[in-house]
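Only one chain comes next, encoded as structure tokens, the form predicted on its own.
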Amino acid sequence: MTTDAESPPAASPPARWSQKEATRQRVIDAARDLFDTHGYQGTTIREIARHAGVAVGSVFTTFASKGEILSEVMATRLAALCAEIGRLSPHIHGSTADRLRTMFAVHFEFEARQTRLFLAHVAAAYDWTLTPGAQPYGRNAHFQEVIKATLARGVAQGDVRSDADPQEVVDLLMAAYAWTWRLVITESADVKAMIAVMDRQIGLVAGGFTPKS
């Protein structure tokens, strides 16, 4: 008969809450590496699950889907992006249209560490079964919100038509953006060059909420 004293301790909260977070980060990490290598459609939850020395049900306890794991994977890049462009807004000066080249170039330099990766968050994108959880690219408040708030004080300086409607400027330039990406797959573009057709496509929209003189 086995006692009290003989029995096991249970595990305590903080330890299943800790283990749980490593399995949590586990998944994670395999993911990450596998998004980048195989891309959107080539990982399946049951690959992160082998790379990341799980079992598929613990994958599932974490996350609805494969594509809230990208999700969470970019969320970590997107916040370090976020980050950087942050420090550099108070020095991006000139034109709505420069401020606007000097962003998205800093958004290209960043994915290309990770171009893989930054091209299966733009598919996911187009996956009929997200679940809510999940964030695709185009979702990402944050960077619209810093488009629209450089509109608005291209709105202030004179630049910028008073009536041009901020949303739509958002989806054109995030639009012009993921196509620009193809690039890397149809030309082996490089960062410069992708830089360089996404500025001559700011100029082509900035032509529609610039004031005419």
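Note that the rigid core is defined as the largest set of C-alphas that superpose within 1.5 Å between two forms. Owing to the predicted nature of the structure, the values given are computational and were not obtained by experimental measurement. Residue numbers count along the first chain shown, from 1. Compared with the form predicted together with the partner chain:
- In this overlay on the rigid core, residue 23 has a C-alpha that sits 2 Å or more away from its partner position between the two forms.
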Second form
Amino acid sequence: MTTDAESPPAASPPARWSQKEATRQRVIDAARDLFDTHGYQGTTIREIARHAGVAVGSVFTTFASKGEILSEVMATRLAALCAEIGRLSPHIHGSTADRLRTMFAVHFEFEARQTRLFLAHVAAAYDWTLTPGAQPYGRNAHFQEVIKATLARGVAQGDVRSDADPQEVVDLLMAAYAWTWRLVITESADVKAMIAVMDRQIGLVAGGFTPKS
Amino acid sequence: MKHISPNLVAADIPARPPTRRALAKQQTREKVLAAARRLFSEEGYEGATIRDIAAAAGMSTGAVFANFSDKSDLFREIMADDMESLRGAMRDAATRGRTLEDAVLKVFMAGYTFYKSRLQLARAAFSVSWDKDGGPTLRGLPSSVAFHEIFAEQMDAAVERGELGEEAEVKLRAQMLFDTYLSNFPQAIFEGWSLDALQSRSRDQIRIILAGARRS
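Show the same protein again, this time as the form predicted together with the partner chain rather than the form predicted on its own.
Below is the whole assembly, all chains and molecules, this chain first.
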């Protein structure tokens, strides 16, 4: 951001703001790597501060809790993911089930770059020290809206029943998506295996929303 | 953790009552388990320490370690106990179902009813199960796999009755039903949903999952 000559004389607030912003960015970067390496329980705010090269106190001036830092990390990632899906969506064709499969596959591939980070995100949803500012897995509206739009398009093209409750379908798909990740824990599944399982689960849910012929 | 319960001793040697020593040991274990159950519910898995658990049980940490190898051992034992009781409750519930959908819904409700008074313990279990190190321990519990079987058995029976088609993909559908059952816990834990609210949501979810398998 550049300032032009008309701006009021440089005062300390913008300078302090940008320093605060820099700290925030350093904390987020350090936290992303630490959560991905040590998981949610294994990462402490002290460690995050040390890796970011900032004082523990200044972490707390920006974030109220570990859960809030993780929420921020994930929100930043999600923004990138949504951009990716936005780029792809005009090119996604076929039945509603197939379009859903493509969208979830993109998610799996994206999150699988930092598997443990995603697992930390889900684990954090049950954390005791969570503060109101944190937004754990399952409480983020953005992706849900994308799925609902896909279903609405399906109603228009005739392969989704018009009386199917979009929120119910979304909840089922999100549950299936999250729990497919457990295959990483229980079977050390790779991303291809997860996508294959998710594809079948989407097929089963589609059986519930496809109009009876 | 080699422990012989007094009952087992009694069964092996019917004539002899359990020794005082065995009884005392059993009482110690039960005291520790009760204290641990309370602290895990209040502080979460990470927040509860063996030292606090020992203090709450009124004994030394050494006495706790004489009975349990570590915190995860304690937690696993509590979960295994609960899962065993829950499995029984779910099986009973399933037999009371009139249709497949009804039976599955009753199984869901048996679970939500069981955990209604111990939601915080469920919360601790979820938190452990999503940890890459803690997860395998908990998920490896035999009874956790057995929950899928309850749903699978109900669907197999429905295929035999002709309620579901032959291509019902029972295994995957059983898995999905269990996942869906679990996925409603956050509503119960964090949003205080009533059993009625959980029931009506579950009914719709079950209907969607089973719809594709119905014999048309």
